[in-house]
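A single chain comes next, written as C-alpha cells; it is the form predicted on its own.
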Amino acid sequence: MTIDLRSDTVTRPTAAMRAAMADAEVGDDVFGEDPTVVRLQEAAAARFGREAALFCPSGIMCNQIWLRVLARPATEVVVEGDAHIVNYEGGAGALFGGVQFRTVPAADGLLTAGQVAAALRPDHFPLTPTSLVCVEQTHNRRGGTYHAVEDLAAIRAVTAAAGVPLYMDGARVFNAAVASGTDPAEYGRLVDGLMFCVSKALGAPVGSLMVGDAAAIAEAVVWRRRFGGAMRQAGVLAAAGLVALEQMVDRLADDHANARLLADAAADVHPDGIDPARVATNIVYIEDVDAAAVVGRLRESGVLAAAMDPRTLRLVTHHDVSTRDCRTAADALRRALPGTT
C-alpha cells in the first residue's frame, strides 16, 4: 500500500460524500436553481458570518475573481512574498486582473500590521496605488502557519484607515480555525472577502467557495461566468462539499497530530532541518536535504512526498492517511533522511 503525503489534494471522496453525490437534488445553477448548491453556499456564508457565498470549480478561480471584485486594474496588491497567489497561479493576476503584486517577505509567511502600513502606496501619480491587501491562511509555502485573530485585527485596522480592502486566501482556513480554536466567523468579520477550498484538507473531490457581502458575491457571479466557471447541475459536486463542512472540519485535529508525529521523527535524525514546535497544522517542511534523493528513498518504502525545491521536502497529512500510516511513514523518514543511510 502506498502512503501518499504529497498533498491534501490527493484525497478520495468518503463513502458519505459518494452517497450524497449520488442522491443529490439538482437544478440549473446558472439560473440559481440547484438546491444543493444553494444549501452549500448558505452553509458557507453562515460559517463565516457573512451574507453570501459562491461555489466555484477551484481556489485559483476564487482568488482571481476576488482580484477583479476587490482590486482595480493598474493597481498594486500587497501580499507576502511566498504566497500562493503570487507563486502558483501562472501569472493570472497580471493576465486577468491587470494588477501587480508588491511582495513583502515576512517571518513564517505572516504579514504584520507594520509591514502592511509600510507597503501601502497612495493614489498619487506616478505611483501605482495599493488597491488590496491579501493574507494567506494557512500559509502553504511556510508550512501551514496561520495569522492569529489579533494580528489580523491589527492588519484590518491599518487597511481600514487607508480605505483599502483586506482579502483572505483561506484555502486551508479551517486548519487554522481548528488549530487555534477560533470560530471561523472571527476571520469572516475581519476581511472584505475570503475563499476556502473543500477539495484540500476537507477532502471533497472538487470545489472552493467565495464568501463575502451580497453585493460583492453578485458581482462575483458575473466574473465566474466570464472566467468559464458557471456550472449547470453542480449539486452533484456541492453535495460532497456539504458533507465536507458537516463531517470533516473537527477531524482536522487528527491531521495536525499526525503532522507533528512526522516532524518529531524527522527531528530525531535531522534536527537542523526542522523544528517540530513550528509545525502548526498539517504541513511539514524539512529543509537542508537533497530533496529529490529523499523523495526517491521514501518512494522505495511506499511513501510519497514532494520536493518543493532542491533543498526542501514537504509532507502533508490528510484524512486518507491514518495515524498508523503516519507511524509507518515516520519510520521510513528516519531511514531516508541525511545521516541515516
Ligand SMILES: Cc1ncc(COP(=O)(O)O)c(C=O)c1O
Second form
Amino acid sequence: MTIDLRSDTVTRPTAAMRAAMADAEVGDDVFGEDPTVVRLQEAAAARFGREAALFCPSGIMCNQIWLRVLARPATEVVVEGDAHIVNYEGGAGALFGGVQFRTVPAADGLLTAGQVAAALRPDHFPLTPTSLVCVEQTHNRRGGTYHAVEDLAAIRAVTAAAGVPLYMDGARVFNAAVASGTDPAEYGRLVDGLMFCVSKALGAPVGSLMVGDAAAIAEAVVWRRRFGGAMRQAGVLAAAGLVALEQMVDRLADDHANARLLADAAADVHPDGIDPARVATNIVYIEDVDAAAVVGRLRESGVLAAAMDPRTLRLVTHHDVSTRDCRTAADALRRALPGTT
Ligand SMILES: Cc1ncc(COP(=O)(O)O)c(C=O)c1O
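One more: the block was the form predicted on its own; return the form predicted in complex with the named molecule.
Whole complex next, starting from this chain.
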C-alpha cells in the first residue's frame, strides 16, 4: 500500500461524508435554494463569529474574490514573499485583481506588525497605495507555521490605524486553531475577511468558504458568479463540508503528532536539514537534500513525498495516513536521507 505524504489534498471522502453526500437535500444554489449549502455557510460563519459565509469551488477562487472585494486595482497588497496568493495562483492577482504584491520576506512566513507598518504606503500620489494586507494561516511554503493571536492583534492594530483591511488566507486555519488551542472566532474577529478549505486537512473532496460580514459576502456572490464559480445542486459537496467541520477538526492533533514523528526521524539522520521544534502543524520541510533522489528512494519504499525545489522535500500528514503509516514512512526516510546532501 502506498503512503501518500505529498499533500493533505490527497484525502478521499470518509464513509460519513459519502453517506451525507448521497443523502444530501439539494436545490439550485444560484437561486439560494440549496438547504445543505445554506447550512454549511451558516456553520462556517458561526465558527468564526461572523455574519456570513460563501461556499466556493476552491481556495484560489476565494483568495481571488477577496482581492476583488477587499483590495482595489492599481494598488498594493502587502504579503509575505512565499505566500500562496503570490506564488501559486498563476498570476491571478495581477490578472483578475489588477493588484501588485509588495512582498515582505519572513524566514518563518509570519509577518510582524513592524514589518507590516514599514511596508504600508499611503494614498499620496504618485505613490502606489496599499489597499490590503494579507496573512497566511497556516503558512504552506514555510512549513505549516502559524501566527499567534497576539501577533495577529498587533498586525490588526497597525492596519486599523492605517485604514487598510486585513485578510487571512486560512486554507489550513483549523490546523492553527487546533495546534494553538485557539477558538477560530478569535481569528474571525481580527480580520476583515478570511477563507478556509474543507478540501485539505479536513478531508472533504471539494470546496472552500469565504467568511466575513454580510455586505462583503453579498459582493462576493457577484464576483463568484463573474469567475464562473456559482454552482447549482452543490449540496452534494456541501454535505461533505459539513461532516468535515463537525468530525474532522479535533483529529488534526493526530496529524500534527505524526508530522513531528516524521520530523524527528529526518533530524536523526539529517539534522542540518530540519529543526523538528519548528514543525508546528502537519507540514514537514526537509532542506539541503537532493530532492528528486530522495523522492525516488522513498517511492521505492512505497512512500510518496513532494520535491518543492531541487533541494527541498515536503511531507504532509493527513487523515488518510495513520500513525503506523507514518512510523513506516519514518523508517523509509531514515534509509532514504543519508548521503544525499
Ligand atoms: C495557503 C493556501 N492558500 C490557497 C490554496 C489554494 O487552494 P485550492 O487548491 O483549493 O485552490 C492553497 C492550496 O494548497 C494553500 O495552501
